[in-house]
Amino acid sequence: MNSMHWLRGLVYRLRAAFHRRRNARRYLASRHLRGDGIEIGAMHFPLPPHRGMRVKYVDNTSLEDSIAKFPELRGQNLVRPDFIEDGFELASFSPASQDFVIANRVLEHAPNPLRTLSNWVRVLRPGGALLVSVPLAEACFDRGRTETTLGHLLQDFQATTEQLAARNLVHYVEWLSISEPAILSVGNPAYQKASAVEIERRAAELCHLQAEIHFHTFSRNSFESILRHFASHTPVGLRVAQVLETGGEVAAVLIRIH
């Protein structure tokens, strides 16, 4: 099989996985999401709302800035954010102000996932739902990276700002050693991985810039166990209503009890 046939096969598999993910997200939304809520980081893949949902969008950049940052997305159906702010914090949102929060393929970008989950749950009304999904590391360019454990996330949650930056540096090195080469080598047999010295240099630069990467990686089992621990240890009261693996990702719905 030549490289062109391999690349076409990859595109076909990615498209099939995307449609499975989209259908799974719609199914979870139809079962658990109602009322007024927000979607974080929807970009060009917003969750299509059903008639019982009214959605507003949160992103850390404007539509124009997103197009400037990702020119390959020009002409695609990017949503215009209603709120431009840090979606990990949701600082402008009052507690218990939303019926639902949607965050698809966002949590893996958070340097401190347990804090981010706490912020998302904070804005839910009692009975409100959080729909959150992450990619499966073994099904994407993160394959081969160290799976994030609950213990690791607990240490992130307890770390100071300086300690978290040092911990992030390790993630940048792993990203540059495994994830970025997996992305750049697709269809490019001449691609050569950077040296260890160059990786260390770039990792320090990315850490200084607080560049966005996949900081954490998950399997179905690890993600579910993390969510169940989080649900049982948060003061607002949560239950894990459903966990669904499909199309290279795992999605879950958490319901706020009180």
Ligand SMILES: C[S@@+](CC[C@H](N)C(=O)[O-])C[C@H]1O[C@@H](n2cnc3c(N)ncnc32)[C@H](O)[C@@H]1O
Contents of the next structure:
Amino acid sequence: MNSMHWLRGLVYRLRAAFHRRRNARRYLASRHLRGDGIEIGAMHFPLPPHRGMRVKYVDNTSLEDSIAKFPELRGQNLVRPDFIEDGFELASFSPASQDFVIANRVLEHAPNPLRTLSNWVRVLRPGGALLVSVPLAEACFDRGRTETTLGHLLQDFQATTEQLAARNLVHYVEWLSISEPAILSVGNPAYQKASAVEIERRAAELCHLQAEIHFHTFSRNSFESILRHFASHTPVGLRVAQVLETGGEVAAVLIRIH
Ligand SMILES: C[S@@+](CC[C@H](N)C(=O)[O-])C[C@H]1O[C@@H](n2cnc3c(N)ncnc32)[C@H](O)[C@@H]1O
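Taking the form predicted alone as the starting point, write out the structure of the form predicted in complex with the ligand.
And the full complex, kicking off with our chain again.
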């Protein structure tokens, strides 16, 4: 197969996965989301809201900065955030103020996912729903990275800021060794991996800048068991209402009980 055929096949598979993902998210929203809520990190792929939903958008990056960061997204219908702030913290949102929180393909960017999940649940009203999805590592450029365990996330949760920075350095090395080459080598047979020394140097630089990467990687089983542990240990009372794997990602809905 020549490289043009291979590239066409890749585009076809990506489009098909995109449609399956969008349909699954719509289905979960129609079953579980109602009222007034927020979507974090919607960017170029917001969840299409049904008529019973009113959505405000949160991102840590303005529309203009997102386009500057990802010029390939210019011309796409990018969401303009209503709130520009750290969506892992949601510091400006009152507890129990939202009927739903949506975060599609955002949690893998969080250095401390259990803390982030706690913040998302904090702003839910009793009966409110969190729709959260993450990419399957096996189905994206994270393929080959170490799967994140619950134990790892519990250690992140308990780590001091300095300890978390040291733990993140390991993720930057993994990102530069596996994920970035997988992205940059697509359609570029001449691509050459960086040396170990260069990777160490860049990892320290990214760590200093607190650059955004996929810190953690998931499979359907690991993500579901992490969410089930989280749901049964969080003080507010949560139940895992549904978990779906489709289109290269795993999506779940958690309902706040009280
Ligand atoms: C990979 S994109 C996800 C886009 C879309 N939701 C999807 O499903 O493909 C990640 C999004 O999360 C946003 N993001 C990353 N870290 C964030 C943070 N700390 N607070 C708010 N948004 C964040 C990014 O700016 C971007 O819009």
